[in-house]
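Presented below, as structure tokens, is a lone chain in the form predicted alone.
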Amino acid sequence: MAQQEDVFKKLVSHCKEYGFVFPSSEIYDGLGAVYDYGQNGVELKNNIKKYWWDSMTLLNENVVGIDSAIFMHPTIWKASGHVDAFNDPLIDNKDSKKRYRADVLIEEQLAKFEDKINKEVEKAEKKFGEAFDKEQFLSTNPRVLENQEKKDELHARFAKALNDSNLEELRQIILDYEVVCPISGTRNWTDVRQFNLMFSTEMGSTSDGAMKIYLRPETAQGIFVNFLNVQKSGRMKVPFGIAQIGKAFRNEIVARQFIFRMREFEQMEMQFFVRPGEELEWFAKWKEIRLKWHKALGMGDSMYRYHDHEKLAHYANAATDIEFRMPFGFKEVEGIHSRTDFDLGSHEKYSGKKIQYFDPELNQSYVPYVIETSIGVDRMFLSIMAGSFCEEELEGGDTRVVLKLPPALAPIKLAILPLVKKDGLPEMARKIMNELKFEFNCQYDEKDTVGKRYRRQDAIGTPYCVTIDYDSLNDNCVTIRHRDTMEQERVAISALRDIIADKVSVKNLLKKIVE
């Protein structure tokens, strides 16, 4: 686990050194849990959210798009159950006077569990080689058994303690299982409490007419409150979505763990609308179609899984995460729910305004029962800066850092080098970079020996890089090098733009989400 945490305090810093992220008003000492991208990440975050939009929006003929306002009527949220419901149970320590998140100690519990039952089973691994059966060793081992009963046992309290809101008995387990405040070592807890975590501001120009509104928590309800807008002006037909990618916003007490969990983030949503009595052969489908996304970019099926919720939120009948295995263990990316009618018939009742949909084959209104997919753009980030992120031993005893980026989502997807700044390579090498910069990012680097360059681009992850040579000049020939394999190729320049554009395409991806 230690060489994890290093792996991910690296990437940390990887993150800021080549302009991907860095902490906001870092000059002014920062803003916790607030991060700006910088230029190569705003890059990567745009060809995430493409990739992304592009995959609802031209994969679906039946989901469209559209982007709704940040602030909105405050009885919005009293209808969605935000303003009495969104809340997080908190634990202080008394010493070392850190509050905690009370779920989110009692989840690093059962991790641990986990964690003892993975060191048995890797202990085994080695012991017996090929002759290994994992499945049988699971269900005889007695230490196995002992951790996954008390795993089991916990969890079961956990559960239940969730679902009832009891927030004396999630205090209890943590004092049950002696967890200690990773800084003062101590259990010496406060009681759990409940923490509203919107964001609120007022409008209007004077104190006394001034409304109380709030900074939006979720971009779902906007999409909601647009139902008919978007259903009649489309002339949509059940089943159908509405996708929307947008910020949102929440005070988050324990942020951490960089930008996993932000107090400003992004969100990319789409609810599907569908007929009462089918949600859950639609929610069946949509979990397979957004694991199919994103198991498309090739980090490795092994580094997804799917979770299921404990404790279901009040307006849902079935709950599914998609994690990754991130340096910190599997982590929620993305939500996949099926909200019932919940939303609709709240707003339905707050605004007094009739909101359904006239079924002309059943020949009967309803309100329509929504599916959604909600995923957070900074998670998406992190997952791939995560699962992309490599340091190599190369022969000689050289190292390099590379990010294995998927070429489409690369920031820059090629890097055009004269071999030197003189005798007409520069000429050369700005006269591809201008024929190529309308297909597709390019970066120009004339600076230092093709090595380090080399060395640059590795870093950032661009999967090409084009070298222009003496031999260019005559040939009309250059050197390709791929980033992965490091392997290089003489390619005609007249090629270039056709063997670079089919690998970095997006419609690639797409492709692979509907074999």
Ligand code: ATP
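Residue numbers count along the first chain shown, from 1. Rigid core (definition): largest C-alpha set, two forms, superposition within 1.5 Å. What you see is a predicted model, and the numbers here were worked out from it, not measured in a lab. What changes on going to the form predicted in complex with this ligand:
- Comparing the forms between the two forms, the C-alpha position of F128 differs by 2 angstroms or more, with the core used for superposition.
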Second form
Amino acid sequence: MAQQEDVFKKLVSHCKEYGFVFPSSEIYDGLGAVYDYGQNGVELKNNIKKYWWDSMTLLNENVVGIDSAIFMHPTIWKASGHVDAFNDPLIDNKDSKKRYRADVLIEEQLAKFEDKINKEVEKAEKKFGEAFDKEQFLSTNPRVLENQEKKDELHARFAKALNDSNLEELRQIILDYEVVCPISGTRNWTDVRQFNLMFSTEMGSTSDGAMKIYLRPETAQGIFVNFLNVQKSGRMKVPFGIAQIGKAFRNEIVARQFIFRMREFEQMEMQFFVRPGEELEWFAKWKEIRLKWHKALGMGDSMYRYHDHEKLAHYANAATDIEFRMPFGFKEVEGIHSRTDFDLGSHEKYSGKKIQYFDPELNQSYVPYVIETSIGVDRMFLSIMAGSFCEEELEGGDTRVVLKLPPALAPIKLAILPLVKKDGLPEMARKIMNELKFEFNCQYDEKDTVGKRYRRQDAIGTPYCVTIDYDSLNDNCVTIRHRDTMEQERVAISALRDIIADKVSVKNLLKKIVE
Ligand code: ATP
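For comparison with the form predicted alone, produce the structure of the form predicted in complex with this ligand.
Next comes the full complex, this chain leading.
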């Protein structure tokens, strides 16, 4: 674990050193849990967004996009339940004065039981080798069973406390399981209190009677309140979806782990409207499609898992997370929720407007049910960076840091490197770049040795380096070097475009999703 924490620290400094992510307002000592994306970060982020957007709007003829405003009528947040129920249960340690989310402390305790079980499995796997039967081991080993029982017991108690919003019971669980503050090491806890996560501001001047409005904590409500606009103007037929990418704001209390939990972040959400009664079928479909979207990136299937929710929100009848194995454990990157007709129904009630769909096949009107897929751009970014970051030992004792980014997402697709800064090589390099730059983000670099230039490109995840040498002047060939294998091959300049296009195209990723 300590080793993993170390990797995470290195990743955070790598993000800064190579222009991916900077702390916000750094020259004023920063602003908590707010970050800026640098020259490489913004490219990676844009590529993630494009991959998501295209997967939604190109692959599904019944999914269209919108871009709604961040400011919305305040009653929207009454209708959505955020004014009354968008709370985190907080608890303070009286000795360290540190504040924690009570639910997170308990989830960490649950993870401890799971860790113990996994350790037993690992030990037994080593001991029994090929003959190891995991299923049998899990159902018979006394230590596994003991931990499983403890975990189930805690799980049941925790789920009940959450469902009943029983804050005293949450505190009691923390006391009963002897959870200690990682800073002070004590169990001197305050009561658990609810804290609303929405930021508010005022619109209009005070003399006019300013209106308290909120910065949206999710993009979804902009989709719900535009349901009729899009359905009517686009002549959309249920089932259909509306996708949106945009900023969201939450006054997170325990903001840690870099860009995993931010106060200003970006979401990519898609609300899919279906006939009542068909929602669970669509839920299963979107669950599968979304996991394929992640896996198509080639980071390794074992990096992902589903996690069904402990507590279903009052409006949901099914919910799951897609988790990614971050350096600090499996964590939620995306949520998939079956939200019933709660949102549209609630907006109907609060706005007094009829928000229904006339289904010509059924010859009846209804409030559609909703399946939502909701993913954080920043968390996705972090998962990609964490999954790509490698420190490799090379032959001869050298090391290199390489970001093995999925090529379609890499900020720079190819570096163009004249071997020397003279004798016509830079001119030839520029000429190649001038042809390729319309399609690929290229970077020209003529400073330092080629070896050093390769390292710089490895560190930002550039899949290809193209070197122009003296022979190139005569044979119109260049050396192309592959980032992950470091293999080099001699290819004709005229072949470059196709070689690169094949590897870096978003199209090839999209094809994997529909396979
Ligand atoms: P968590 O339990 O981690 O607080 P959540 O369940 O509240 O997350 P949702 O409301 O389902 O999250 O939001 C959907 C997605 O938005 C999440 O899967 C995550 O990727 C992203 N997200 C939510 N909160 C944040 C945040 N504070 N910073 C960055 N991304 C976030």
